[in-house]
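One chain comes next, on its own, written as structure tokens: the form predicted on its own.
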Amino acid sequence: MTTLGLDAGELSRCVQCGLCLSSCPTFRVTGDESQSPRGRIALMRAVERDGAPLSTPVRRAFETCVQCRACETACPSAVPFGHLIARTREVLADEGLSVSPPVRAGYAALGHPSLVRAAGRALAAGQRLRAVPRSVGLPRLPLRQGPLTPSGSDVHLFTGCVMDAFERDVHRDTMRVLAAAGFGAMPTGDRVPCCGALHAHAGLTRPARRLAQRAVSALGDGRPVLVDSAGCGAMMKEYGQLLGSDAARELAARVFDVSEWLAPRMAQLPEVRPLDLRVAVQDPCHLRHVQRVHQATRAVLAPFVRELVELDDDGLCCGAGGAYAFVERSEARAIRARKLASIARAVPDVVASANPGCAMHLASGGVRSVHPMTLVARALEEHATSRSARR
């Protein structure tokens, strides 16, 4: 008999009100009790209290899981679904229940940089043979490109492992919208490979746990430290919580998505003429639902576009959900085809989304998706080839 190790107290905190049911996408795209929030923590109360197996369909249910953790948000009564959920991946990961061998191969390889670089031009070759179909959503990567320079020393920009691999040039942008606003950044590069995110996600801890480590004790001079993908600073902003260390606590609390770094400070950005663009903001889950710094974007966004519209969807989940759209695609496009639909409704020129993986997802679904710290670039640009051109 397995037990989950479960708090008896957090589990008790769930009075089955069913006020998350509209905010889960799982639900929502399957009406099944036992893909919401209520049905998951009453499967979890039958293994833990009463010894129920982990069956296949129990399993299933605590898999798909997107983690998006939008029924924290909806929770009247404060249930803490993240803790609870990460716990019981962990113990289907411990149990050889789930992750598959390939998969933690792949997720092993995120701590070693050179391997996703590697990994990063061999997927680049395969875009220029097109045998790397549009439809995976990847962005056009270079076969090479040259190091992130350090502009300064005020703060840590953390560049992560897929994303610095990937989407390299929006840590360039936001760089230059930090120099722009009186700020040099210090690339974290190889000293912090991965935030661990991916690893936590699928339930393996002990790995995630080693990469936070290594954060903590690269990162530990005080600046703050800013972060361009919404799951890696809602990672790292729990650091505290994994690894249970002062240390850790006190980076944990440097940490800032980029856009909650600036909108106080967008007075020290220069005034330019806007983008000519209809912009919809998708947030990402971990922006909204655990960081809960969504509205950063809005503000840091408004002056650089003509206009900024909003899904009707409440924030709804599009399903990437780290690797989720990768191990779980059935389901991840059938809550993709929800957000595909909102974004139809507003009509946008871009979408502008503050993660990764919401992006790629999003492309891949025929979306034009761009960070918001591109947008913000490319208007500062324009002003300023404008302002070369007028001298």
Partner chain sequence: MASRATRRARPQPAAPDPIVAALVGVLGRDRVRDDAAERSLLAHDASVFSGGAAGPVCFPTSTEEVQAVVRTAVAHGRAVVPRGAGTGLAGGAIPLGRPVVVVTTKMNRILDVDLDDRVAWVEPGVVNLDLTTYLRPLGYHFAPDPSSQQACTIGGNVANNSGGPHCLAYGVTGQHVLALDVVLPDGELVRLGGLDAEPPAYDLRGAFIGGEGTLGIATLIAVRITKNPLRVRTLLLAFDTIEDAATTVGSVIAAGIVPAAMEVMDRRITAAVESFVHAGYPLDAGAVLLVEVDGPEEGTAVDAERVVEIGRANGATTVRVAATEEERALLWKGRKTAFGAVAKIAPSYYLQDTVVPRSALPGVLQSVYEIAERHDLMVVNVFHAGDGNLHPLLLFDSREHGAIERVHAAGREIVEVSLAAGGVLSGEHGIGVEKRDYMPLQFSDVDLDHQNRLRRAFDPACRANPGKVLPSGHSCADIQALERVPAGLWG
Given for the second form:
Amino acid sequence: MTTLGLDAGELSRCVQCGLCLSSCPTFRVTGDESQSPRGRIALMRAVERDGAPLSTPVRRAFETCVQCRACETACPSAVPFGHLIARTREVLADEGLSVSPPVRAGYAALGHPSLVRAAGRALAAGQRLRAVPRSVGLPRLPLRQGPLTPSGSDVHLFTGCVMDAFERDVHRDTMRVLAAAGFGAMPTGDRVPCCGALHAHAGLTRPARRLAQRAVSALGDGRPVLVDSAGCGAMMKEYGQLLGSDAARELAARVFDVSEWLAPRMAQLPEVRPLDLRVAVQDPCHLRHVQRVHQATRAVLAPFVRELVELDDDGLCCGAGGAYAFVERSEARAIRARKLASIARAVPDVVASANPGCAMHLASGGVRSVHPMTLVARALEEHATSRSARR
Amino acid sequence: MASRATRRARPQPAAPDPIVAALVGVLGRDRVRDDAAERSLLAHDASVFSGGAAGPVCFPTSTEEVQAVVRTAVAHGRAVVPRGAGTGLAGGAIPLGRPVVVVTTKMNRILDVDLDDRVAWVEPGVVNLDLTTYLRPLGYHFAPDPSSQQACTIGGNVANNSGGPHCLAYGVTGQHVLALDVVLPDGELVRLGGLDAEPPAYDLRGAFIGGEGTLGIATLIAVRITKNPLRVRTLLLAFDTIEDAATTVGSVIAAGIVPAAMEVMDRRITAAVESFVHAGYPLDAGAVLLVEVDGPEEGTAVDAERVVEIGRANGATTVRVAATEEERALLWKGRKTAFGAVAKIAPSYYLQDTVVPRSALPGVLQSVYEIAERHDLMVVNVFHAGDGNLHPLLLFDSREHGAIERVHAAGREIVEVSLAAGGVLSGEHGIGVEKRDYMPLQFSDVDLDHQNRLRRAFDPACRANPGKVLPSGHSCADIQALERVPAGLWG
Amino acid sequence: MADDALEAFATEVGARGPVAVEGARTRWSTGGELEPGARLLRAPEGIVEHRPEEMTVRVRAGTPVDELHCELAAFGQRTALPRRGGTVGGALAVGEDDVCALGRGRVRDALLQVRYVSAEGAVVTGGGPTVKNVTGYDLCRLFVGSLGTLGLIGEVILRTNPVPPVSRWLRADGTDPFAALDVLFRPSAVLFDGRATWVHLEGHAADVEAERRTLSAVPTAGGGWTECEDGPVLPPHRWSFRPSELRQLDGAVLGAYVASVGVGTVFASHSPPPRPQAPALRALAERVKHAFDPGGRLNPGRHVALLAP
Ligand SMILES: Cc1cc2nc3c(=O)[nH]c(=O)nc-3n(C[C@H](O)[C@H](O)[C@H](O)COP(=O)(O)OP(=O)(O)OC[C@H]3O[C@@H](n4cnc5c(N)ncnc54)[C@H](O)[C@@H]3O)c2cc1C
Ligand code: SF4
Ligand code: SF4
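Any chance you could show the form predicted in complex with its partner chain after that form predicted on its own?
Below is the entire complex, every chain and molecule, led by the chain shown above.
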């Protein structure tokens, strides 16, 4: 009989009110109690207290959770759902009940920048040869990427694994924007290969801890660590919980989403002509529900674009969920369909998403989405070129 | 009395439930669930009660499928329990015996909105707030706004005749439903009501609303949509005592003002929600009164001013007017998440729902606090004061020996005090299993017999949600001896 | 609560033989002619208790509506019952709304508690005294418009509403009543007789004034909107339509008419035809009737499917 080793106090916080149901993406698309936060908690209790077996439906209920943690912000009794599901997934992974060996190997590779980059190049080549179907949901990958060079030493810019391999240009844009605000940034590059978020979500806690520990050791200089991937930022802000060490808590306290960092410093950015775009803001769940700093994206974007529009789905998850879009494809697509409909109703020129995973997932659904930093960088750049043209 | 904490997961039945194959034939394998753990989830709703075991769980997507499921149940001699989001607080959706559970959450389309007739046609599984969100760009909304509106379904609202803070001025669900397609317990389909001013026949639509799933399953609902108010003013008044707040409520009504909403929260609950929403509720006040007036510019200004005057005359210590839409939204969010927020105070709660004449509020509230104290329980009050609808929450820790018994005893006394003050058993949560045995406190045998006649006219064979609403001795009640169990009791 | 007047009424009704209640006979033929031979009774009269601070009034069914409204007006209150004469019980049994239903509310929403005498001669209570109540099945709704065929109404508790400080009737010729309804926020009535439109505005003085200004933007055939004392005189028969169907009313079928725009009721000089009921609905209605009045002794001859003949 499996026990999940969950905290009894945390489990009993849920009063079954159901207020979380509508913010849960999997409940939204299935209408199925077992695919809801309340249902998952009840199943955890059933396993934990009543010795219910980890039957396939029970296991699936836990696996299909996107770990968006929208249920946490919705929950008036502050059930720490993220913690409960992380622990549950860890047990499933330990028991070999989820995460197949090839997938496990993939996660292992994430800790090795050269492997990730090689894979990125291979995929890029495959795309050129049309060997990678578009429905896989990858952006058009660069064959070659120039290296990121430090622009100063005020802050670290965390560059990560997949994002660095696939979307290094976003980092470049972020650095431009930071520079315009007067901050020199040091890309973390191979010093910190991966934040460990994908591992943690899959329940692979040990490798996640190893990666977190590397970050803590590498970034011990007390400088702010800025992150332009919402998922990585959320993970790093929770290093304290993951590692339980003072050093980890110290690092976590100086991790900032790049918009969160910029929002109170907007006066330091030049005033420029806004881009002539109607931009819909897509809130990555880990920005909105874990870091809870999604308003900063709006504050940063607003001066640089003609118009910001809100989606009408109250921040419902897009279904990307780190590796979720690849591991639970049909669920991820069903969830995305709702998001796409909401975007269609907002009729934007472009969607801004502060998380590369969301951006990719949306892109493969046919939505043009860019990182907010890319938009700001472009506005700054257009301004600069038009000024030099006038001169 | 078995609590959920001691209930063991039921082993899979040795032989498969014979009806499952037939239901799969109707809905396909995907939309019929028979796994023990999955079924166990549906043994509960948001209430503290748990009943029998859910039989197979069905997810129909159309009226025809609901009919087919119901007919299959009839053929197998099984009862049927409809279920929406399971946010009910009286145990209306919990299975007694081993009924087929029909979940409406996959019937969640908004089919049509017609501004000429001011009507929206929706499937029963549409989430209440989703309809209002959908209508917002058109300048309309769906007026009933239960505090659970972000999760509960319109089918559930119809079945419970749900209210909400703004039902003070706008009326409860029953006033906003024009027509219903109902699959009767024998599988027959009827349309009750209609869009015309006075549809022919008895007002069976009105009779169906509030039937708590015992009269059939609503599969299509035409609801009236309401123009958004021109102006909304939200006031927060703080008082030293909850009695002062309650007196103010009575005086506002007596002065001929009908605000859109008047809600009271006592000190403890205010503190609990404040730590969740950070709306700036005053923490030092004995109670806060949230008043909203809406309508045209001038009228709302006059009414708001008079409310403030009346409040001050009754001892309001602070008056705050929400200056922005965000501030207003925060104040309401606090009110609407209040029940959940009490988990911060104690792990379990039992929520009562009675109505008393507004003028009796101060006295009854005092009795409520006394009753709780006598039973050594903590009570917090957060309620729809404008229509005298009390919601005392009795807080307890189920791990404590004898706590459940004390909660029950106190609950019953609150009911008795409310009835003695000229009130009724339930203002909006319904009877379900929770209060069916209290029904004789409010109604005579003859009264109950007549309610039973209505029920039997819809459901002669007692197949729809048996064991709910009417007490034993009246038909369809004696399905099994019921155990009434406050839970949330996982502690 | 024992009430001598009700008990006496119950005794009169007894348990045998066809009976009917006679009010003021203002809508006597609604739902068909009474079968001959039915004993005619009168429901008890009198206002039992008005609780202005609760906005409720307990009143016996035989009380004239006018008398009730007169009493309530002294406290600045009113009910949704129609101002067309007759008794409280009669108005509820017929279920007719006031012509200003948009402002005064619907009768079916106003009945909080009903006490009636059953076919067996027993006094039965449905609903409750409070303004909000979901205790048990809603017999109140069932009784509104039931033409006394399920039980004979003896006493009721009704919701009351405050009378707005200002009330104005406006009239215009050759205007689009639907446009008027559209631009106004919450008019109490928009009435249309095929040529002229009447609008009833109620509320605080400044709001009524503002609505009036809004209304002036709706074009008329010249002459604009002029104030008048009262709305139009209503023809006797009630037809029921969907609000949108009022756009295509046929005067040849209706005779002279006044349509309540936004509601769907049309008062016409011709009587409406019986309206068909789907077989399943008819069967259900018959089961309800049979459950409450197995012997068919209450108001025999009346059928709810028929509106005013
Ligand atoms: C935090 C919280 C706050 C709440 N606040 C309020 C409030 O302010 N006002 C209020 O009135 N209630 C409130 N409730 C109670 C509850 O949310 C309402 O009763 C709601 O209408 C139930 O809807 P549901 O979809 O969850 O229905 P369920 O709980 O799933 O079902 C409720 C009943 O309806 C029946 N039913 C469901 N769908 C159908 C259908 N299609 N046809 C026939 N019968 C059906 C079920 O059998 C059951 O008897 C609150 C609950 C919570 C947890
Ligand atoms: S984390 Fe997201 S997907 Fe998982 S239960 Fe919570 S809301 Fe649902
Ligand atoms: S909102 Fe919180 S307390 Fe309510 S059901 Fe969801 S997790 Fe449980």
